[in-house]
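So this first bit is one chain, no partners, the form predicted on its own, shown in structure tokens.
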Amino acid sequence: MTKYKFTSNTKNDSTRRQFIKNVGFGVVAGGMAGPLLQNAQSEATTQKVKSRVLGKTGLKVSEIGIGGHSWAYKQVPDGKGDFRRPTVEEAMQMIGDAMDKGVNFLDSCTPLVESSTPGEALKRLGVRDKVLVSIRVSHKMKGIKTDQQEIYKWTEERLKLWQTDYVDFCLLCNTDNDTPQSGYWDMSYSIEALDKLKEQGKIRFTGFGCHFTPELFLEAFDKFGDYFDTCSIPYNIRHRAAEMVLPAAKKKNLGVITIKPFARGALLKDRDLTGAYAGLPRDMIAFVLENKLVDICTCGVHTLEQTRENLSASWTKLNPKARDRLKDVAGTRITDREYAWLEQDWCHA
């Protein structure tokens, strides 16, 4: 258990009572039960999302978690053909639901309302003690030593957004627009930085990964798996290569938070999620957790029914039908250029 503790002021207290109010005891819109409302007998019955130990900090996590980009894009039908982005009151609906069947990791990426976002959900649900949250310094590392203003910088700013006095993981990401080798960098600077935010206890544990290549990962287990606790690699059907790389993180006995399980839904475009592909992304997601070395498996939500979906992939095991269509995802050709660097350095198919 963490040794911070956060208390909610009458006001934040009001506003928990008012979403109680909203939500109920029981079934509202959608079908959605209150989340941490569930009676006694409710809770007997419910599946909960398993959990799994992160590496050597020792910390039972959900081996799913909420994070990436789920609040800054708009994926959410508006009811008017078009889209837009989830509310904070959906935020609570979603971050609640999870929680109460057994997810405890949050992670947030680069937009600011990534942070601002589900920092307002706990904040209004008086949970922030009950979850484990990450950020990470994204995209802004270049191996020199102006890298340690820009950690601070970044790690004041998100503690802001989550309105919280610490996060427990900061994990350094980049790209290959940032440094010549698709994003890594030397961290020398950057220890120096995270150390001092321990110090200050205003981040209890560290982490790096995001757009290595498979190789540049292994050479920064070697040159600094001792000092981190965590890395963050991308895995998925199609994208494998990190196959090749997970026995060397887990030989440095760093915890190991996957990212990308439908490649930012580029692997889910065009396919009937409805009909023939109805629980693909459930699928994608237990394909992930068959990997024993694997702890955490991210994934972006939009809505409570993909939040609900996401998680059953935690208690749901794949058939010969689901292994069919895995297959078929796997040989599909991600054209977009944005993920250029996945088909190039991590595809296996």
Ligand SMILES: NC(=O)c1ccc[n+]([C@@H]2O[C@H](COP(=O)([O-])OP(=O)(O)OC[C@H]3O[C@@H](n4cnc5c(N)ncnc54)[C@H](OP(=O)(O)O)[C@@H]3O)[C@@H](O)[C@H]2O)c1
The other form holds:
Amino acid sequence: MTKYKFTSNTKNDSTRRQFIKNVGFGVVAGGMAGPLLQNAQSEATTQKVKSRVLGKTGLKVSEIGIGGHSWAYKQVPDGKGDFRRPTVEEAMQMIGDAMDKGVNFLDSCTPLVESSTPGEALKRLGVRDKVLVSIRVSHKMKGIKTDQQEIYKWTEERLKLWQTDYVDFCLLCNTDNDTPQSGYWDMSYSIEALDKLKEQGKIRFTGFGCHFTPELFLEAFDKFGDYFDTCSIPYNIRHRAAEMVLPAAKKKNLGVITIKPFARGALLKDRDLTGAYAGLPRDMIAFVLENKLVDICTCGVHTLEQTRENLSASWTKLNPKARDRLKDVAGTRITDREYAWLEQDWCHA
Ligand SMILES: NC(=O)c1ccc[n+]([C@@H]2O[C@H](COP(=O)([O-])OP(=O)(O)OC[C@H]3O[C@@H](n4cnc5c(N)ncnc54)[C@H](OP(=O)(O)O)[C@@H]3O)[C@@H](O)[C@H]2O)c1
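Could I have the structure of this protein in the form predicted together with the named molecule, to go alongside the form predicted on its own above?
To see the whole picture, the full complex is given below, headed by that same chain.
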């Protein structure tokens, strides 16, 4: 039985200054979470997720982050042959357990599929100021000043959903229609908007990423790498184009947050994860973490079991058998249209 410390409100007195004292800037990831969550039922392991420094932010972050789409997607069997979203109580268990193991990075997702679940879970756990919250907001790159409104609007919505007055990272993402590929390439107004949000104390650090090609990522680092603090790039055993761009990101000292360790589950589909492929998700994250140019690998999780397995990647060393299985996954073509961009631009295999 989980015995979390339930609180009805976030600490109202948690100012940004207090927060900065508590999280990051030298505090080992998760070091503050243990005492708060000491009653939380945790897997019987003393292992902790290791931390890395997130580029020019100087923050110590857990090398694995959780969150995002999973809170919004109905993927948990409801026992009646259908699926449901994770409940707030389940989110509290996942987040609490992850924090106990040292996780201090919670990701958000593309604007249209956000959920209020993680914010409510943080409030009830009373730990908002012990984690780094990263939101993603849409932006256009068309050089039109009114496009800034989009960034303000999404940020305000995210602040409400996360029940907080500031977030740690605001990452710009774009739809397929608003990419440099579609002929537009002007981030100046977006940057102005981010500066204003920083001035207002609503965001601390910035980043960008999403539907870029590797070539455009390189160009973006050149043009905007001095301004942004982080970048967000897909990276998994099959889609490895990140390896072509990570050295350039590091040259600009950008914090590297990778996404899609499982291509949103597509690479796990139709594999027997309790038999021949047991431990595969853990190994897929361990593969990403072997790359020392990666600072955080974020993964979507729906259950406590998935959370625990994925976090164990931090203390997993890949053996030859695991590497053979990974080779097999690397050779798997994903046919779903949703992943066409990954298969075209991000595939080395
Ligand atoms: N994709 C984007 O464009 C995008 C944009 C913004 C943010 N992000 C963020 O990036 C992070 C990663 O998400 P992603 O889209 O890249 O997905 P991902 O992490 O590659 O895949 C997540 C899915 O894999 C399955 N899974 C995870 N751990 C598992 C385990 N141990 N065993 C079996 N299945 C497991 C789960 O699906 P089931 O439970 O259904 O099996 C889960 O929803 C998230 O925080 C997400 O919000 C992604």
